[in-house]
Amino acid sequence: MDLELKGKVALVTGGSRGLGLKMAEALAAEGMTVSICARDGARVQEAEVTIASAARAGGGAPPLGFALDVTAPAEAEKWVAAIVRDHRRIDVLVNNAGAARPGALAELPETAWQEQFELNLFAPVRLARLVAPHMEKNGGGSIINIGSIYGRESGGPLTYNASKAALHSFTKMLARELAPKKIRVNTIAPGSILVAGGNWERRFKENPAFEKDFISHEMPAGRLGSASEVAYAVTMLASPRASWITGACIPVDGAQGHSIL
C-alpha cells in the first residue's frame, strides 16, 4: 500500500536512538526527508547513516541530524526554521523525546518536576506551536506524541505518569482545535519495549528472575515489544490515509495496559 509519504517532510525528536531512531528509519523507508534531533551530535551523526540507508531504499532523501536541546526555545526555533527555510514544509512532527525521572514524592525536589515536564510536556507544546502554521499553509499535516500506558493509567515514576497523563490530555484538546486545518494529533502509548542498550535490556541482564517474573505477570504475549512495532504505528499515523484518526490514543503494548479506554 502506498502512504502517500513520499517527498513529505517529518521531524523526529529523540530521534538519535532506541524508538526515535527507528521511527526515523522507518518514515525514511516511505521516502520522506526526515529531519532528527538529540543532545549528543556523535549519536546524531551515528544515526544519519543508519537513517539515509532507509532513505535509499525508499528512494528518498538524505536524513538531516541536528544536535540540540527541545527543551531550549531558542534551539527548537532555529531547528523549525531551518527545515521551512530550505523544504518549504513540515509535514509530519514526531515529539518521541522523553525520560523518566524516578522517586518517591519526598526524595523529588521541584526542579526534578520541572526537567520533567519541560521534556515531556512542555517541549511538544512549543514545537506542535511551531509547526502547525507551516502544516496549515500546506494542507495538514500529522502532529504524533509519544505517550506511555502510564500516562492512560496508573504506573511508572511520579514524575513520568504525571508528565504524560499531561501530554496525553493535550493531544485531546489540540487535535480538537486543529481538526479545521486538516492537522491530525495523535498519541501513541508504548508499553514495555525491548532495545539495545536501553533500560529494559540493562535490568533483565542484571536480574535474570526478575525478567522471567516480569514477562510472566505484566505482558500477555510473553515478551516485550520491539522498537519496529511501535515505529510502525508512528508510520501509520503520519499517513495521510489515517485521514479521520485524530485525538486517538493508541496503544502499542500487546495488552500489557489494563485500561479499558
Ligand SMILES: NC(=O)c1ccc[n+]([C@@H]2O[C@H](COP(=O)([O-])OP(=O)(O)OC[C@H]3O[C@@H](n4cnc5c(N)ncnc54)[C@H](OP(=O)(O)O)[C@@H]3O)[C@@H](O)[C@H]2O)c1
Second form
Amino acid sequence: MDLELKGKVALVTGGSRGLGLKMAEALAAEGMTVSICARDGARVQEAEVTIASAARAGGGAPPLGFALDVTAPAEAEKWVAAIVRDHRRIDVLVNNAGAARPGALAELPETAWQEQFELNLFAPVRLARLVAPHMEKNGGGSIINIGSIYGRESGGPLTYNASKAALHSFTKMLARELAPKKIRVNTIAPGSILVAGGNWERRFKENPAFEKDFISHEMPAGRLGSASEVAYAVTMLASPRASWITGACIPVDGAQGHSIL
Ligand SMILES: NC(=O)c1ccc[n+]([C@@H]2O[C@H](COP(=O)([O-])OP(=O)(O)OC[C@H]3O[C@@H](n4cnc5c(N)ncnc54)[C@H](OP(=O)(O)O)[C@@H]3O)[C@@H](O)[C@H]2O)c1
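Next, report the structure of the form predicted together with the ligand; the form predicted on its own has already been given.
The complete assembly is shown below, putting the previous chain first.
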C-alpha cells in the first residue's frame, strides 16, 4: 500500500537513538525527508548515517540532523525555521524525546518536576504550536506524541506518570482544536520496549532474576516490545491514509497495560 508519504517532511525529536531512531528510519524508508534532533551531536551524526541508508532504500532524501536541546525555546524555533526555509513544508511531527526520572515525593526537588514537565510536556506543546501553522498552510498534517502506558494508568515514576498523563490529555484536546485544519493529533503509548543500550537492557543485565520476574508478571506475550513495533505504529499515524484517526491514544504494548480505555 502506498502510504502517501513520499516527498513529505517529518521532524522527529530524540531521533538519535532508541525508539526515535527507528521511527526516523521507518519514515525515511517511506521516502520522507526526515529531520531529527538530540543534544549529543556525535550521536546525531551517527544516526544520520543509519537513517540515510533507510532513505536510499526508500528513495527518500538524506536526513537532516540537528544537535539541540528541545526544551530550549530558541533552539526549537531555529530548528523549525530552518526546515521551513529549506523545505517549505512540515507534514509530520513526532514528539518522541522524553525521559523518566525516578524518585519518591520527598526525594524530588521542585526542579526535578519542572525538568520532567519541560521535556515530556512543554517541549511537545511548543513544537506543536510552531509547526501547526505550516501544516495548515499545506492542507494538513499529523502530530504524533509519544506517551506511555504509564500515563494511561498508574505505574512508573511519579513525575513521569504525571507528565505523560498531561501529554495524553493535551493531545486529545489539541486534536479537537486542530481537526478543522486537517491536522491530526494522536498519542502512541508504548509499553516496555527493549532497545540496545537502553534502560531495560541495562536493568536486565544488572539483575537477570528481575528480568525473569518482570517478564513473567508484566508481559503476557513473554517478551518486551521492539522499537520497530512502535515505529510501524508511528508510520501508520503519519500517513494521510489514517485520515479518520485523530485524538486517539494507541497502546503499543503487547497487552501489557491494564487500562480498558
Ligand atoms: N523505552 C521504553 O520502554 C518506553 C516505554 C514507554 C514510553 N517510552 C517513551 O518513548 C520515548 C523514547 O524513549 P527511548 O527509550 O527511546 O529513550 P532514549 O533511548 O533515552 O532516547 C531518548 C532520545 O531523546 C533525546 N533527548 C533526550 N532529551 C532531549 C532534549 N532535552 N532535547 C533533545 N533531545 C533529547 C536523546 O538524545 P540526547 O540524550 O543526546 O539528547 C535520545 O535521542 C520517550 O518519550 C519515552 O518516554 C519509552
